[in-house]
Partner chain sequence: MSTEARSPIVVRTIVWAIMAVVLVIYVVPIFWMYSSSMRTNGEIILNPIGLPTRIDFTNFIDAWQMANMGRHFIISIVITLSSTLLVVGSASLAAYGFSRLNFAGRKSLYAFFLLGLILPVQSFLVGLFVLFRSVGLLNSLWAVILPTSAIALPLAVLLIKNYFDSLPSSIEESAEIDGASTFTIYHSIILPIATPIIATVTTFTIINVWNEFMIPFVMIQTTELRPLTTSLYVFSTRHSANYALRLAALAVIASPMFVVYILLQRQIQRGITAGAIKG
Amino acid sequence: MTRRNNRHILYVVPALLIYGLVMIFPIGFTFFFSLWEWERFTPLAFGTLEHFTRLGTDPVLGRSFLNNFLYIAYTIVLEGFAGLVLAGMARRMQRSLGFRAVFFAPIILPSIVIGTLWRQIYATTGGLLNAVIGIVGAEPVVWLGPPLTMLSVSVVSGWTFAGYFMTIFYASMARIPQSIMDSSVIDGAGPWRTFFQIEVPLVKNIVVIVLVIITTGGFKAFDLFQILLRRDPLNSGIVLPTHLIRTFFENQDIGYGSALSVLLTMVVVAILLVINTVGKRVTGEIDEY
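As in the form predicted together with its partner chain, what structure would this chain adopt when taken alone?
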């Protein structure tokens, strides 16, 4: 460490300017806006709480929350658990590199490609999925409509992210010492028990991180919902981020849109704080093996 010299702060100024002006400053704006009455882009009067009281009576918001929780529950299974199991199976193959490379691949594609492709696969005319189930004589299904909307979107999420989480789990399981794996075999544990009672507990801290990513990611997910469902007139797949964008950019309701942003920010930060506190207690004792 060099001697203290306050001119050295200049090194952090460019990054601080971009980050501060574009990210932090507008957050203050958003919170501030939520306390104003607006006529489109013109602020009328300061000091109203009407946007926050509206949060309590907005039926679409209730629907969005419900859908968000459903999406998180589905994706914990289809992204997280699937990734965990894929990692475990890859460890039991002699050559898994090719498989792993393919499963990871979707995440490099832009969401517009994934969403539009799957919208086409799910389509009622010219759709691949209905044609495939038609081979065994099943009737065509409306995949992107109630009651299947959330499940169908979650499947696309799973297809995109399961390989990503597999890669993370695989990399951390690869650090488990060979002696632990061997002694499990000597003790007569089958592959099922070895995986769930030895390998998974040893990467418990990664499991917590993945849960954090999926849960907070669920409240931030916008692209796939917008691209797969487009306008979604029945709101069967509306989630907090799409509700926010529609309120703000399509209805140009700045006050309520800001209040929704504040709510979304609070939810994400609250989840992080809760999981961080609980997670530390869970992972605290297994940091070394």
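Return the structure block for the form predicted on its own; the form predicted together with its partner chain was the one displayed.
This part shows the chain on its own.
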């Protein structure tokens, strides 16, 4: 390698230093914390793997994993697929600005506002949903309790983020050459066939990116669960982030909380690698628009 090429590497060093400081160092420090015995926030002794062996016997952890994957499955439909369909609908409107603005608006609201609003909608006594179904004589439903807990929270998430993903898909579809769309009309393809067989395949790379965003977002979900499920004695809606926060700050179990953080990081990285590998095989080498 020439001296000139060596100089080019120097331009990468600041970015690597920042990445290491922001990403690698905290992960390593968290792993270091997980090897200590703690008395609340005071370290006592170093060199234990007890916190990692405890992961296999934690019943709340298993439920958290199940709820997390269930939440991600719901939001892939309620956020990703719904956003994709909304983008297709917006593409077929002559003036879609108002339509897009209505569905995008929830994303600009603070989480506390969204959570408080939907708590009132879901309320068992005096809630909007139960008032509506009460008109037809149905009994009130506990929307934020089993077995509807995860679905109810996912609906709120879908209401919040579907418009965001609609905007991403819409921007990608807008780059598809009009000649391709005109050819599909000449060939006799209807709107739905054009959408699913032409437009969606041409934005497959964006679909993979959206899946990554939804998956990582699912493992970071905390605010909606914390606001909507402040009283959840059965842990019907507990997910990994809420279990982690409760372990750290409510139980003040720093060592086990650090082990949970390491586990959560490994799970997210593994899932991203799977999505990236499968995504490359599915999308292949296609033209991006």
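Residue numbers count along the first chain shown, from 1. Everything numeric here is computed off the predicted structure, so don't read it as measured data. Think of the rigid core as the biggest set of C-alphas that the two forms share within 1.5 Å after superposition.
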Under a superposition restricted to the rigid core, does I27 display a Cα displacement of 2 angstroms or more between these two forms? yes
For L17, the CA shift between these two forms after fitting the core, in Å, is 9.5
